[in-house]
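Just one chain is shown here, as C-alpha cells, and it is the form predicted on its own.
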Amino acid sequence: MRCVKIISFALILGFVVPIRGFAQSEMEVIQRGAYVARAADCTGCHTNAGEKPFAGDFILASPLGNIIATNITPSKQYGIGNWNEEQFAKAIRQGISPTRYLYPAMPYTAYAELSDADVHALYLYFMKVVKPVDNKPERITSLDFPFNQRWLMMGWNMIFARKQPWEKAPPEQDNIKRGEYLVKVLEHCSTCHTPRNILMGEKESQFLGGGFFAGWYVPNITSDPISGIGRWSNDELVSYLRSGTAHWKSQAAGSMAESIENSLRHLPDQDLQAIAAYLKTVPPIRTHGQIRPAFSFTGAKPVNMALLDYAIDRNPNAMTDKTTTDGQALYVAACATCHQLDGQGTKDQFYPSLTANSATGGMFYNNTVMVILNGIQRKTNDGIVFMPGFGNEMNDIQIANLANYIFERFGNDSLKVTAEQVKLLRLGGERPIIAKIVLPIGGVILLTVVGIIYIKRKRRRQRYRHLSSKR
C-alpha cells in the first residue's frame, strides 16, 4: 500500500516515468525530491504553458530584460542529463552551472540554504523520474551589454550570495522552524517580497517588507498590523496561500497567482499552517506614510445610483463606441457585471468586493492598474479563477480614469494615477537605477571599443595600402 501511495503521488505531479523497481529507501528519497521540486516551484519557471514539464523556454521578465528559463530535464543534449550531483548542487545553491554563471532570476540566493538531503533528493528526482525533453530551445537569454557578461555575476555573488545550507529540513512537529524553512528556502518568498538595493541585491534589513517588480507592488508580509499581515488570522493566510483568496482582504494576481497555481496549493495543510505561523513572527516593518490597513476601506462612497443606470443606446454605432474616458461609465461597462454597481461583488465573493480590498485601499496604485491591464487567471483546487484584462481594449487615459474612479469610490481616495504612469506600467514599471546608469555607460563603452577596433583596422588597411604602393 505504501508503494502504491508513493507511485500515485509521483503520477499526480504529471512529469514522471514509472518508478516501480526502485529500492524502497530510494523511493522515499524520490518522494521527498518530488515534494521539494513542487515546494520550490521549479515548474512555475521552467515549464512553458502547454509545453512539456521542465523543458524551459519560459520568459521571465526581469528589470534588466527578459531571461529565458532553461531545460532542466535529464536530456543529455539540451538539459542537465550530463551533470553530476556536485555540479547540480553548485548550480542551484551558488548559481554556477558547468558552463556559465546563472542570473539570480534563478533564486539560488534562497536555494543556497537547501539541506544536503534535500539537494540529493531533488537531484535523484530529476535524474530518475523526470522525463528528458530533447528539443532544441527556441530562444535564449540575450541581455543588453554589459549585463550579457555573465562573468560579472562572480562579483555580485561574492556580495549577495553568502548563505549556508541548513543542516536538515525541520520536522513537521517544529511548526515555526518548518515555516521558516518553507518561507526562506523552498518558497523563496524574499526574492519578491523583500525590496532590492541599487545593485539588485535584497535589503536584508527590510526582510519581506514589500517591493516593486515588473510593474506590480509585491506586498509587505511582515507581522506589522498596518502594513503587513499582522491583522490577518492564520486561517485567512492559509486560505490565501491555498486558493489565492482571503475574503475581505486580498486576491492573488500576477506572479503570486502563478506561485499558488504551481506550488502552494499542492502543499499539505500543515505546511501552509507552518508558513502562516512563521510569518506572524517576522519582525514588523511599517510602510512609510501608511496609517491604516489596506483592507480597512470597507464601504463604498455614496453616489446617485440613477447616474450609474445609464440608458442603453441600441444604435449600432453607439454599441461600438469605445471613446469614452469617463471612469464611471467605464466601470459600468467593464466591471459592474461581476463586481456589481455598489462594488460589493457576489455574495459568495467569487467575484470579490472592491471595498475591504488590499489592491484598492493600499498605498500604491500599481496592482489595481496591473489587474485592469492584464486580468487574473489562476488554477485553484476548486477550479479556475478568471478576470479578463482590458489592456488591449482601453487606452492609457481610460485605464487611468477607471482606476481613479475605483480608488475614489471603493478604496483609498488619496490614490491617483496618470495616463503616463499607466503607460509605464504597461512596459513593466520603473526601471531600476542600475539599468538607468549602467546601460548608457555600457553602451558608451561598447561604442568606444567598437570605434577603437574600427580605427585600428582602418589604420592597418591604410598602412598595408601604403606599403603595397611602394612595392
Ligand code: HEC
Second form
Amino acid sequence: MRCVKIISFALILGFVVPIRGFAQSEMEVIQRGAYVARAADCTGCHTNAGEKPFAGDFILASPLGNIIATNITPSKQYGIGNWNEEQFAKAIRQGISPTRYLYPAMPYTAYAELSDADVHALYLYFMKVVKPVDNKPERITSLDFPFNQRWLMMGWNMIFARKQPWEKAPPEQDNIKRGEYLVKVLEHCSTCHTPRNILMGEKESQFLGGGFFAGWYVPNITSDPISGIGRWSNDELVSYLRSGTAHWKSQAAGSMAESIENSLRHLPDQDLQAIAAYLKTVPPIRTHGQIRPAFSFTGAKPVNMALLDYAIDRNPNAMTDKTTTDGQALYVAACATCHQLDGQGTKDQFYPSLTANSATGGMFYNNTVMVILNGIQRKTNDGIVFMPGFGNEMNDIQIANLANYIFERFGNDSLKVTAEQVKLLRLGGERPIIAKIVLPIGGVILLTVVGIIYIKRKRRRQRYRHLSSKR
Ligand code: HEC
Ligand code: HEC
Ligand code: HEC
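Other form of same protein, the form predicted together with the ligand, not the form predicted on its own:
Okay, now the whole complex, with that chain kicking things off.
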C-alpha cells in the first residue's frame, strides 16, 4: 500500500522508478503519462483540495454557471474505468465522451494537439497507476437553458475546435518547439491568456494577447516590449512560472497561482526555460492605448504625513476604525504592515513592492481589486505565500477608495475604479455578451451552421449514392 503511494508520488514528480509488474518499455510510457498529466494540469481541475486524486466533484465557476469536473479515475461505476483508449482520446481531444458533448471548460481545444503517443501514455497512466475512486458524485452540472443543450456544442466545435494532433512531442534539444508544445498544448496557456470572441471562442489572431476571466485581467504575454513580456528576462519568466514571483515585476494570484501550484512548479527547469524561450517568439500584440510597461511605474509618491496626521486628528480611531472610507487610512491600517508605508515592500521582497508591479501599473484596475477582495494563497516549492483577503472586511466604497489611493500613489495614476465596478468584480466580473443578450442570436447562428453542414453532407451522400447506383 505504502509502496504504491511512494511509486505514484515518484511518478508524479517524474522520477524513474522501477515498478513491479511492468516491463521496462511500458514503465517508460507510464512515466511519460504521469509527466503529461502533470504538465497538462489534469489534477488542477479534477481534484478537490485534500481529496483523492482525480476524483472530481470540483466546481469550475464559468460565466454561464458552475461546471463540475468529473471523476476521471478508472472507477468502473463512477469514473472512466470502462472506457477504451479510443473513447478516452475522443473525450480529451475532441470533447466528446461516449455519452455526451463536453463543455470547453475542459480544455480539449488545446489538448486536440496532443500527439498520439502522449494520449496513449496518459491513458496507460490513468488506467494502470491512478487508483479508482468509487464515490458517488455529490454534484452534477446543470446549466440554464439553452446552455444545458449539450448537442449545441457540435456547432461550436465545428467552428472553434479544429486543431490537429502534433505528429510527435518535440525532443528536449528543440528548445523553442518544446516550449511551443508546452504553451499551446499541455499547459493550455491560451485558454486563459487569449481573448475570446462573442461566441467564447479564442481569437486566434490575438494569441496570448490578454483577456478577462472571472473578474481577473489575464495579462498579455506576447513578446511585445510594452504590453507583453518582451522586456522580461528569461530568468524572470522562469522565476515567475516556478514560484509565482518575478521581483519588481509581478506576482501570481487567482487562477495563475493555481496553475503554478498544481502544475508549473513541478516541471523540470529545462521545460520552464523552453516556455520562456518560446514566449519570446510569439508575435507581439500591443494592448490598445498602452504607452509604457506596467512595471515601469517605479516611483512611489512620498507619503504625506501631514495628511496622515490629519486623518488621525480628524478621527482619532482612523487606524483601527473599520468605518473609514479614507484610502490612505485604510492602506495604513490594512496593508502597510507588509507592503510598508512607502509601498516598497520588505527588503527581500517577500512582501512585494506595490510600485513596479503589473497589478498596479497596468492598464486595468481588475487585479489590484481582485487581490484585495480574495488575497493570495499559493503553495510554492519553498513554502506558502499568503496575503489575507479583505472582501469580508471592507465594503465596495472602501475597496474602491483604497485601490484608487494605491494607483495614485504607487502605480498607474490614470487608473480609477468605482464602487459599482468593485461590486461587479465581487460577483465574478462582467458576464460575457453571450450570457447576456446574444444568446438567442448565437443559438440561431449555431443551429443554422449545423443545419447547413448537415444538409450539405446529406446532399453529398445522396449524390454519391446516385453516382454509385449508376455504376
Ligand atoms: C481547466 C480545467 C480542466 C483541466 C485542466 C482538465 N479538465 Fe477534464 N474536465 C473538466 C471539466 C469541467 C469536465 C466536465 C465537462 C462537462 O461537464 O462537459 C471535464 C471532463 C473530462 C472528461 C470526461 C469525463 C466524463 O465523465 O465525461 C475526461 C475524460 C477528462 N476531463 C480528462 C482530463 C484529462 C486527462 C486532463 C489532463 C490532460 C483534464 N481532463 C484536464 C475540466 C478540466
Ligand atoms: C487558468 C488560467 C491561466 C492559465 C492556464 C495560465 N495563466 Fe498566466 N495568468 C493568469 C492570470 C489570472 C494572471 C494574473 C495573475 C495576477 O496578476 O495575480 C496570469 C499572469 C501571468 C503572467 C504575469 C504577467 C504579468 O504581466 O504580470 C505570466 C508571465 C503568465 N501568466 C504566463 C503564463 C504561461 C506561460 C502559462 C502557460 C504555461 C499561463 N500563464 C497559464 C491565468 C492563467
Ligand atoms: C500579511 C501580509 C500582507 C498584507 C497585510 C497585505 N499583503 Fe498584499 N501581498 C502580500 C504577499 C505575500 C503578496 C504576494 C507576494 C508574492 O507573490 O511573492 C502580496 C501581493 C500583493 C499585490 C500584487 C498582487 C498581484 O496579483 O500581482 C497587491 C496589489 C497587493 N498585495 C496589495 C495589497 C493591499 C492593497 C493590501 C491591503 C488591503 C495588502 N496587499 C495587504 C502580503 C500582504
